[in-house]
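Only one chain is given next, in structure tokens, and it is the form predicted alone.
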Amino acid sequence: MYGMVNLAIQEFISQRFGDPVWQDIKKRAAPDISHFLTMEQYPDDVTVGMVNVAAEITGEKLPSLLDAIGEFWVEFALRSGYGELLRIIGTTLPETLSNLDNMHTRVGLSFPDLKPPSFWCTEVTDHSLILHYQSEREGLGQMVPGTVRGLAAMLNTTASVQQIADREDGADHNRYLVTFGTEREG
């Protein structure tokens, strides 16, 4: 996993948890390395252990934690440098959420190790869509929620997510139902 991703989860949590409840996270869960860099490689185990150890001393249920990582994911990538690419990649969720492996393979271009996971959709209304997602890393699938909601609310509406499938309970890849639609104020 790139350092990106860890340095969005430890700015999630100092931010929302304060800065002391960051640094036992991280002494407890990767004390061999000092700081993270965005563009370096790091293990996946340490990515995971991260969240499930800041799970352990926040008190906050596993899925929730990854739920609201997701979210702050994509506010953290447009302010990360990679804004534009978000933006351009669609208008509206469904366009979006289609061109999500396109837009892997350009940040690929920067990231040559990157092992990102697939996104795809299926069934796709005017008010809803199912949104398929396969990685090979375990661990980090409920995210998606989180980031399909801030996906949204980048475009300025809003969106529900259901998961209807799911690896780990014996689907071969994550299904979720999402709903969207309805414009946000202000």
Second form
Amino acid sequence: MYGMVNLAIQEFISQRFGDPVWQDIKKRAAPDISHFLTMEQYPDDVTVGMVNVAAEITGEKLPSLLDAIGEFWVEFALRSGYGELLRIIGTTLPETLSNLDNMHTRVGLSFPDLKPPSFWCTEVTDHSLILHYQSEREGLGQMVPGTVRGLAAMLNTTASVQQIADREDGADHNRYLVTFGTEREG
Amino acid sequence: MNYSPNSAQFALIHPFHMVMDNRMLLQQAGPAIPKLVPGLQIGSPLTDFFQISRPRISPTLEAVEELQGSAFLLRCVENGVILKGQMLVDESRRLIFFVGSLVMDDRLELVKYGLTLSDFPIHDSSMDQVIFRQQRLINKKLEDLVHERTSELAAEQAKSDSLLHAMLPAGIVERLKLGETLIADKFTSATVLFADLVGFTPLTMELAATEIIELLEGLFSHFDSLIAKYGVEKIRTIGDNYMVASGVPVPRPDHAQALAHMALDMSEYIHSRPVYRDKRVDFRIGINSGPLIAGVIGDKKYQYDLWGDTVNTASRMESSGTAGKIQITRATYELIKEEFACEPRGKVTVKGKGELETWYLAGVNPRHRMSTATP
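Could you drop in the structure for the form predicted in complex with the partner chain? We only have the form predicted alone so far.
Once more the chain from above appears, this time first in line as the rest of the complex follows.
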């Protein structure tokens, strides 16, 4: 995983639970790393370990923690230099979700070690769609609902996300029913 | 097979295309063009919306025909956005066909024109340039951060350097930095001076602690100024004891003379001072010369220190000395007797040394002063 993801998790934990809690988590999950570097590769275990230790220390449920991290991720990327890119993915939530895969593929070209997930949409209507998610990684599907809500917030709208198929239950890939609201005023 | 996409597919693949007739009137435009030019009207002259900025030709079918092999830049009249592409002339139908893409200038704000990823052909590389541009901005931010941290580091380094230089001789600091852990240099001839406040212990009972500090601070900071004046090395102060060496860490032939001059200056300063809070303040000063070892050992609380019998004897010269006097050994006497006036004290019993012949340093030799004054 690129350091940028770990940095987002670091900032999320520090903001929500305070810096001392983050220091505790880091001591246990990444004792040998002094600073995460945005463009540096780190083992996936570090990322997964940080979230697991965070759940253990704070008493939060792992899925809800991942969900919140997903939502934070969008906001973090927006102000970490990817604002322009994120804002041109689409002007509506369905357009944005449909273009996510295109965006990840292109970003992947400049990050040779990136293993981006794939997203695609089917059954798109004015107020709902089915979002498909396929990743090489295990256990990060819980981030998807938060990420979708984060993207909705970026577009000044709201969304609710309900998982309808799970790879862990034998499905080929995860599927989510996304329903989205009308655009909020300004 | 002679496959070609239908016009809907063509528009999808080339959202930034346009078709003009033989009078350069716009006949067709790809779906992204109206986003760039909101007032676009089919049937109007191309030049109402776009100016051909490269190549430099007049906007006619004939001119375009001659330059079909060139790269064309079309500049949007309304907002300056540039399309780069190529022109083809259909000779039989007398039509010009333009296919191009957006030039991703650093200042181009796609959001402003409502352009999204969906407006760009997936196969071309304009979007990759946007990502590249983002990457560059992020790298720039990181570079700035590195630059900032580097100067912070340099400032901190300068701070710790100046601290080190205040504690250790310059040459020694450099050697420690280069990784030497044990510095013990042998000097065949150097001079050591000890000065001690006479009656310090009773004084501490009569004066408040802050007054004692004030008294020592006044004296020692003047001694420190003499250190710089004579280019000698302050070794340390312990309580009321002041220790100086000359000829270390850089050897010099006049090491004994330098310290003799300094001792006389110290003495003169002490005696010129008014009594402190009606207490008489006086010093015993002792000097010795000879071989010694100087350096830094250990890796905590670095201190430049001296070792050897020469140092011990110098200390004895102070402890067995007399208030207000500078007692020197034969070794020092032999080195300075030409230039300085010394009074023999006779034999003094020195702990661990037996009887030693010593002198009191009284002043600069008047004859020598004369001789140096008239070359």
